[in-house]
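Consider the single chain below, provided in structure tokens and representing the form predicted on its own.
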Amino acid sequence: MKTNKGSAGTVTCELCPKECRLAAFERGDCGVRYNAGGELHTLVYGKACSLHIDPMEKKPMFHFLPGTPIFSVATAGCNLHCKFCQNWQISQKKPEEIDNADAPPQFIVDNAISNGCRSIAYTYTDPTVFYEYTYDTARLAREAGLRNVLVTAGYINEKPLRELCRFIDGANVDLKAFDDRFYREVCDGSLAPVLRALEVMNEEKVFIEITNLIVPGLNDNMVKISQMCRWIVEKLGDETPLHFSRFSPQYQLLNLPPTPGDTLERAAHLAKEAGLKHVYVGNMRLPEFENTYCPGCGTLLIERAIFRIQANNIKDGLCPQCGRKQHGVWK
């Protein structure tokens, strides 16, 4: 990753918007990148702290190879510090504080293939902080005929993101709120770079789905949620899948209650009113917002039960009833 060198051996990391300026042997805010003798190094290349085979729907990706398994990989560290993080045991830890396995890029690709996976997810923490590992693995995966999926907060600078998008097929981006104050106070970040990252992915033809975790009392303002939905329609398109996810007490927000079901339903209906055609609710059962329907004729296309596909009626990417082309990656 390109860096700017300063006086007295300092280095500025240009990977994410925080652009940490590091003195000799100092680590960045992510905890995994450091200045070694005036050169930026990563402590997590090929060091996986989590390897799993997941259903695609768990990412969640509902319009991308539905019903297929996806090989998932993560390393320690994150460049955000969300108070509600569900994976804080690995995202908020330094590499030396947790168990890691040697898993170089070719190992990931080989294991994805041997386990019958058609794609690889860079997930659980954030692939931004294990950028070089993600980049090299995704390149090898593309050569092997596999798809690549980012599960990310999208807190990354434009230049490295565009370079990575050359090998990325899909992404679920965690748009945490449509409120810069929330990003600053709850996530230790900012909103504008995430919105720009979404625009860049869209320009680079990455298939995008968005997740918005609704936290009671913090980002459940319906005016802001409506603004977010209208922005998605205007900038990314009205068929961009949006997943509203139910919060449960995690990490530093153990004092808050789970998101009420009626809050999620109201947000989902507002998203529909804003013009979004594919709106889902996660972490609780709401069948109306669990299945996929044809935006043209309303035919049930994909029936789901949590992470399981009960029925998939899409034929060659088309609605079997009206023949409308469906937004997604189906084969």
Contents of the next structure:
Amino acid sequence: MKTNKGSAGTVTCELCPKECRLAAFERGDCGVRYNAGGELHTLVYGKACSLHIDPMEKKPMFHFLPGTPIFSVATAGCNLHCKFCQNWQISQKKPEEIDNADAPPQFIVDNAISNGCRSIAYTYTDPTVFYEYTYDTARLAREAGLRNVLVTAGYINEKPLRELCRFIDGANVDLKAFDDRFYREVCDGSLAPVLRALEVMNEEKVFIEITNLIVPGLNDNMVKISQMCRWIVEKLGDETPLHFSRFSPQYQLLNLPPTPGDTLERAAHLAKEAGLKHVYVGNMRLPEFENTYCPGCGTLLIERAIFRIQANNIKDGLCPQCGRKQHGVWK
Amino acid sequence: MNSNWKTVSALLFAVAITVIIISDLRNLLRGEPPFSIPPGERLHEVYPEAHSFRLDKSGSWPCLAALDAGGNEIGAVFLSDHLPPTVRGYAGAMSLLAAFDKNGIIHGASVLKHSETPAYFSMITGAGFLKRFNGENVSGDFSDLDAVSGATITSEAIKKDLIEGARLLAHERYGIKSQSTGKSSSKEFFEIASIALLLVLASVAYVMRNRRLRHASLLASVIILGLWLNCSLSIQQISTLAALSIPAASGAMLLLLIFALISAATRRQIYCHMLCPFGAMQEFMYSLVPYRLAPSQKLMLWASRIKFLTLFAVICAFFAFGFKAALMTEPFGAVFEFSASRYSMAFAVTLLLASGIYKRFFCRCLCPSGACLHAVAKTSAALQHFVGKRHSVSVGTTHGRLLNGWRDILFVLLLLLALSAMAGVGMQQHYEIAQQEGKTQAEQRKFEKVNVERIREGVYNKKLSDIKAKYWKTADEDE
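Which structure goes with the form predicted in complex with the partner chain, now that we have seen the form predicted on its own?
Once more the chain from above appears, this time first in line as the rest of the complex follows.
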């Protein structure tokens, strides 16, 4: 984005790789950060548009405090503009176009505690755009003994991510496709920063689970999917949980059909072949890919029915049969 | 002039009654406040060992189940509002938060809301009264837990009502059986008996018109109502009654209040003349000081009408505008309660000094409770007039000039000083209440404003924030 002579008062936002250069009073691509006459300000600090208590399995986080409720926070705006966005009513809107509730960080923490939640999720839209809000709430939550979970697309610069990860315990990152062209054409982003963000999170010891939404015709190339799985095995570990999500027509891709079950099954099998131990399918009931099995002896560890836990046999983070340590945050 | 005052006072009376009725109707129509969960910090304060809390509305009364790190219930936290009986302090109902575990051991108690005078209440917290509950078993015997001296009524109320409520919940949730509180009720019986005897003495003294008996009654009341129980009649209780709620759980206090009101309705001011401890103190001062200030008759008459104006101001301030501090402008507590605020003490001393040269200065010119009892008597007289019974009207003279010399001017200055001191006390109490409540109110506002349940009902606004962001730099000159 070129500006005319760098007039006094132009700022460059360095939060995400887009690095918008803003003239006075201009807003970034995300719609919630703006140049307040020489200083960058955020319009959504403490202004949540969504507050809800969700089951942990909805994020989806299957290996992180399973069966517990998680207090979810979101504000308006997003720095990506995926054509298939499932939350477009709040992510692709400016904050003044929707209703916001006053929810300062301490309020979030207090509410989470008194509603019996042990963790807070920064989700629905993308915590990247409400970075300062996430940072402050996460810090207070840490002090109060709560866990923090990010549900993000990972399209964020390394430095802010590293600083935030100090307080983050778990993250669900949306790896939309292993194809930079898909990122550019469909999501208005790019792939490399997301991969870099995943590596950074791994270095910072954040518990990662990956989601991949398969849009028929756009990112259902099985070759790319297995490349993605091999990358995950190599860089993040073969026990990283991977969730394949079924696409349902939304926002700007109402012309496409929902993902066929066949595609999801094939993708899941490919992922298993590539070496990933925990592969799940979401938004669609495939019993084989809903439960958690021990990678060592194959015992059923956790039995799930959509968002409900039917049985949890993990004791102290170990398999009850073979005693193998299970990858996850269980307490 | 007399008839002017009659119309004015009738008008003020009508307005005051209307204000009270409107305020009562508003409270009645508002109904039960929605169930609100106290802020998380307060929950952890009373139950530090718990990891998290879960709202449980399934039992007879709602409570918060305290959970450990594994999600198992280890105890319960409850708000005294939701359990019978209501905890009533000296000035009215209070809201307490308390927690006990599965074995009935109390882990903590704290007061969330109260209407007491700030100084009075800090006596209770300062003595660590609430901390003495920690570690005791709910089903145990609390008779050896002494009330805070000087704040007997409120501390006894907390002890009795809180424990009763806790026992109900403990029995329902964890099946803990408790023995009856035989001992504490005997203490209460003793209190009521003493008050009853005192009332009998006062009535006898009134009927017999015996000066010695009157002095004895006043002395006895200074000891019993003032020093021992610290429960003289005050506008606080009368207002709580007018707000259609029971003033105090203490039977002794209730007995006193009913007696005073009934005797006023029968146009016999037994309380003011025979029982009020502060009145007794004023008379004592008067007997000590040799000098007598004698203002003109007309001035004395008008001065005695000022108390109706102060009563009107207090009623409007409390019922129309919700200023709790208006009820705390009387000096009764300050004299017998040695930890009252400096301002209340100074006010009480000023009044006592003034009363040294003008008999019962506060009673005749300023006391809102006295004005209330007088108003009750006058209303009763007016009603009797309507049914034809004759009554005697006592008036001062209305002839002559109002200000007749330096004595009158001195008296007026004294009145002005006392009035401004009273207003000052009211403002100072208001400030202190605001300070004490400030923190809890800010928390409550945060909570009441947006609760997760209410968000779903759609309590939103479109305001945006404007906070400085991180991770940006001022752009360089363009390439």
